[in-house]
Structures are given as C-alpha cells and as structure tokens.
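Single chain ahead, written as structure tokens, the form predicted alone.
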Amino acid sequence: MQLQRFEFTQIRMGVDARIVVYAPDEDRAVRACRAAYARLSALEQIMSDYRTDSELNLVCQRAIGRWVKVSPELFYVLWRGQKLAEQTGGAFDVTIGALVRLWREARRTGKLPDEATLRTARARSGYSLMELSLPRRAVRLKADGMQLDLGGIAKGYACDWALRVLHKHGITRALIQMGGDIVAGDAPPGERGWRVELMEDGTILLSNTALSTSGSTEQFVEVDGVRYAHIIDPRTGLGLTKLVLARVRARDGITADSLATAAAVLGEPDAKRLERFYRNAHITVLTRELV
C-alpha cells in the first residue's frame, strides 16, 4: 500500500503542535490528525496555568488544606514531577508557578522583584508543599497562595498521546512537535529514521523515541548588568545567569521534557547522574556564563 505524506500544524499549549503523518490518503490522515489535535486541546484544558478554567487552576484553588481528586491524566503527570523532584533536590519543580509568575513580570517590566516579594513567593514553593494521595488520585496543597506549573512537563506528555490517538487510528509513522519537544513512531516509508536537523550536531534519525531541547538562549530579562533566563531554579527562586542548552533523548515525551528542563537547571555533571533513573534516556548540557 502506497503511503503519502502529510503534514498540520496547529496551536496548542502556547507553541505551533506539527504534526507529520504518513497515511494511505488525505481523509485518513485528516481523521487522525483531528483526533490528536482533538486530545492536545482536551489535555490543554486539564493542564494550562494561563486558563483561568484550567483544571489545574482549579486544584490550585480548592486543594489548599484539604483533598481534591483530579483527572488520571494530571494525576500521572504531577506524580511524575514530584518522582523528578525528590531525584533532583528540587531542581525540578512543579510547585514553583508563583515564582514563574514573578519572572514573566520580570521579563515584561524589565525589573527584579523586591527581596520580599521573593521571599514571599518561595514560601508558597517547593515540592514537599505538595501531597498526591494514590489511592485517593488526590492532590493537597500546604501554603495559601500555591501555583502549580507544568511547563516543564505537559508538552512532553501532550505528544505522547497525540501519537497514541494516532495508532488507535492506524497511523503509526508519525512525528509530533511542540516548541523543543518532539515524539517519533516508526520511521518514514524506505528510511531508518525522522530526520532533525540540530544546529550544533548536524542531522539525527529518530524512531520511536523522544528527544526535548530546553536552553536559556532566547528569553531573559537584563537587570543591572545581570542577564537572568527564563529557566528558574527552583531551589533559588531565580533565574538561570548562565546560558544552558540541554538535550535529552528518551524512551517517550514525558521523560524526555522533564529531564531537559531538569538538566538544565542541574548542569553537568549533575544531568547525567540521572540516567541511572531512567533506562535509555541520554543526556547533554552545554553551558557557559550569560554575558
């Protein structure tokens, strides 16, 4: 059967979500695409810190004190944050949300925030602030005034089901990207592997695997001479002051979107202690100071 090659892209989560599909004709692959596209928006929903409705949001106001069963999908991805969180000391974080709040003003003013706004906001931070209940698929929150942020994270997880609606609609050769994330299926018709181009390694071939970028390169705010990234160390409250790339090839999405936000905070040798958590997955950072 002859296979065409088909390609859609669509905003989801703040980011173009491309999706590259080869399929026996045009309606199959619109049918499937639509699916995913469908899911991205659904896990959107369930995951984004800028809806208001999000239910996210909604946990970060009704959790606070008490229990509040949430969806399997959000369940999964913050019991996954905080099994990264107590691997790393914190240097991955998903309680950190009013500390990314204060550094997107930061970046938008141009100004730090006040030691005690700071402190303020790394009171209402920190993992172990965080309770997930198994049985309950609940979640409790300690601190009044806790964000939650899966930026690091729900990317990863968001194209893992889009290839995931695409096998149940047939379509197993498929590349989903989202900003610094990419998920491969099988390989296009005749070749070995997807092509990616990468600017400091050449060209890759991925098959059935996962390979996430996160770096320092592109956003921060100039305060005093200072140039903090928009990669916050959890640990400090802070920005990154040095320019990082990390990148991480992994099994799926998930595991290789929290590692690359993880490595970049953590730098080497750091990173690379956490491949002995998690099979297959390999991990670079480059990194020097911010000038």
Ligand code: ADP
Contents of the next structure:
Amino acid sequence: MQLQRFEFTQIRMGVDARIVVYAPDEDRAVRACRAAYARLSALEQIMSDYRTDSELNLVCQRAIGRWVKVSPELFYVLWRGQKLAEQTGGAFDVTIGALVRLWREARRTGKLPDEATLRTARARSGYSLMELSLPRRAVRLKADGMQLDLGGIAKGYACDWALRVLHKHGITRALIQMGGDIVAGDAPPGERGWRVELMEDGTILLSNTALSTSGSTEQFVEVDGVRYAHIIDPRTGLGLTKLVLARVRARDGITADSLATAAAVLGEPDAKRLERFYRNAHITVLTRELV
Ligand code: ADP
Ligand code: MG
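Structure of the form predicted together with this ligand, given the form predicted alone:
Up next: the whole complex, starting with the chain shown before.
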C-alpha cells in the first residue's frame, strides 16, 4: 500500500505541536491526528499552570497539608519528576513554581525580585516538600503557597501520548514535535529515520526514539547585563546565568525532556552521570562552544 505524508500544526501547551504522519489516505491521517490533538488538549488541561482551572492548579490549592487524589497522568508525571529530583539532588524540581513566577515577573518588569520575596518563594520550593503516595495515587504538599510547575517535563510526556494515540489508529510512521521536544516513531517509508536538523552539528536520523533540547539561549531576561534563563537553578532560586545547551536522546519523550532540563542545570560532568539511571539515554551538554 502506498503511504502519503501528511503534516499538521496546532498550538498546544503554548508551543507549536507539529505532527507528521505517513498514512494510506488523507481521511485516515486526519482522523488519527485529530485524536492525537484531542489527547494533547486533555493533557494541557491537566498539566498547564497557565490555566487557573487545570488539575495541576486545583491540586496546588487543595493539597497543602492533606492528601489529594490525582489523575493517573498527573501522578505519573509527578512521580517521574520526583524520581529525577532525587537523582539530581534537586537540580530538577517540579516544586519550583513559585520561583518560576518570580522569573516571569522579572521578565515583565526587567527587575530581579528583592531578597525577602526571593526568600519567601524559595521557602515554598523544594522537592522534599512534596509527598506522593503510590497506593492512594495522591499528592500532599507541605508548605503554604507551593506551586507545581511541569514546564520541564510535560511536553515530552505529551509527545509520547500523541504517538500512542496514532498507533491506536494504525499509524506507526510518525514524528511529533512540541518546541524543543521530539518523539519519533517508525521511519518514513524507505528511509532509515526522520531527518532532524541540529543547530550545531548537522542532520541526524531518528526512529523510535526521543530527542529533547533545553538551554539558556532562547528564553531569558536581562538585568544589569546578566542574562537569567527560564530554567531555574534551584540552588540560587534564579534563572540560569550560564550559556548552556543540553541535548538528550532517550527511549521516550518524558525521559528526554526532563533529562534535558536537568542536564542544563547540572552541566558537565554531573549531567553525564545521569545516563546510568536511564537505559539508552545519551546526554550532551554544550557550553563554551556556543559563545
Ligand atoms: P522548554 O519548556 O523551553 O522546552 P525545558 O524543557 O527546559 O524548556 O523546560 C523549561 C521549563 O521547566 C521552565 O519554563 C519551567 O516551567 C520549568 N523549570 C524551570 N526550572 C526547572 C527546574 N530546575 N526543574 C524542573 N523544571 C524547571
Ligand atoms: Mg525539558
């Protein structure tokens, strides 16, 4: 059967979500991709911190000091985030929402937070302040004003889901990209992989793998000549000030996305040491080369 290429782009989780598939006809492609986008919408409603009525935000309001049962999707992402927080000594940390809000305010005002404000936000952050119960599939937060933030992990997870939905519709030759996160299924017909351009080292071929890029070069606020990136260094509570680009290949999107954010914070050599926890993960961190 002759397969044709179809490509769609819609905005999800604040970025262009691009889906490329090979399908026998347009009708099949449209139906499958529509289902995949519907799944992305549902995940956005669960994980987004921009939506006041997202499950994530409702949990933040309710879970201070008491157990709140959450959806399997939210629990899984929090669980993976917490595991990575433990593996990185908190360099990756989904409880840094209060600090992310300060960063956004700095971007708006062009000013860093004052010391007292920063201190308060730091007291509301820290992975040891979030408890997860697997048997109850529940979350409990230990400090007032805590805010969870899945910006460093949710897009990769969403890409995994999109691929899974396409599979259910009989499509295996697919590529999903959300910003810097890519998940590739089977290769296009007659090819060894999906051709992906990398900024600094040419083209690579991807199939049945995930690739995520994360770094300080695209989103930042400049204050007094210093650039603070949108990735928070939990040790300072402020955005990363170093120039860094982390790239991770891993078996799935949730792993690649979260490891890329973690690797950007950690830098070498600590980032590389994360590979031992994740089979088939390959981590590279570029710093000086970019200058
Ligand atoms: P992008 O979202 O630009 O693709 P990342 O995957 O690296 O890049 O995610 C950055 C986002 O992750 C931030 O916008 C914020 O929501 C969240 N974040 C920031 N710092 C951390 C951190 N130390 N650990 C976990 N998540 C973080
Ligand atoms: Mg990430």
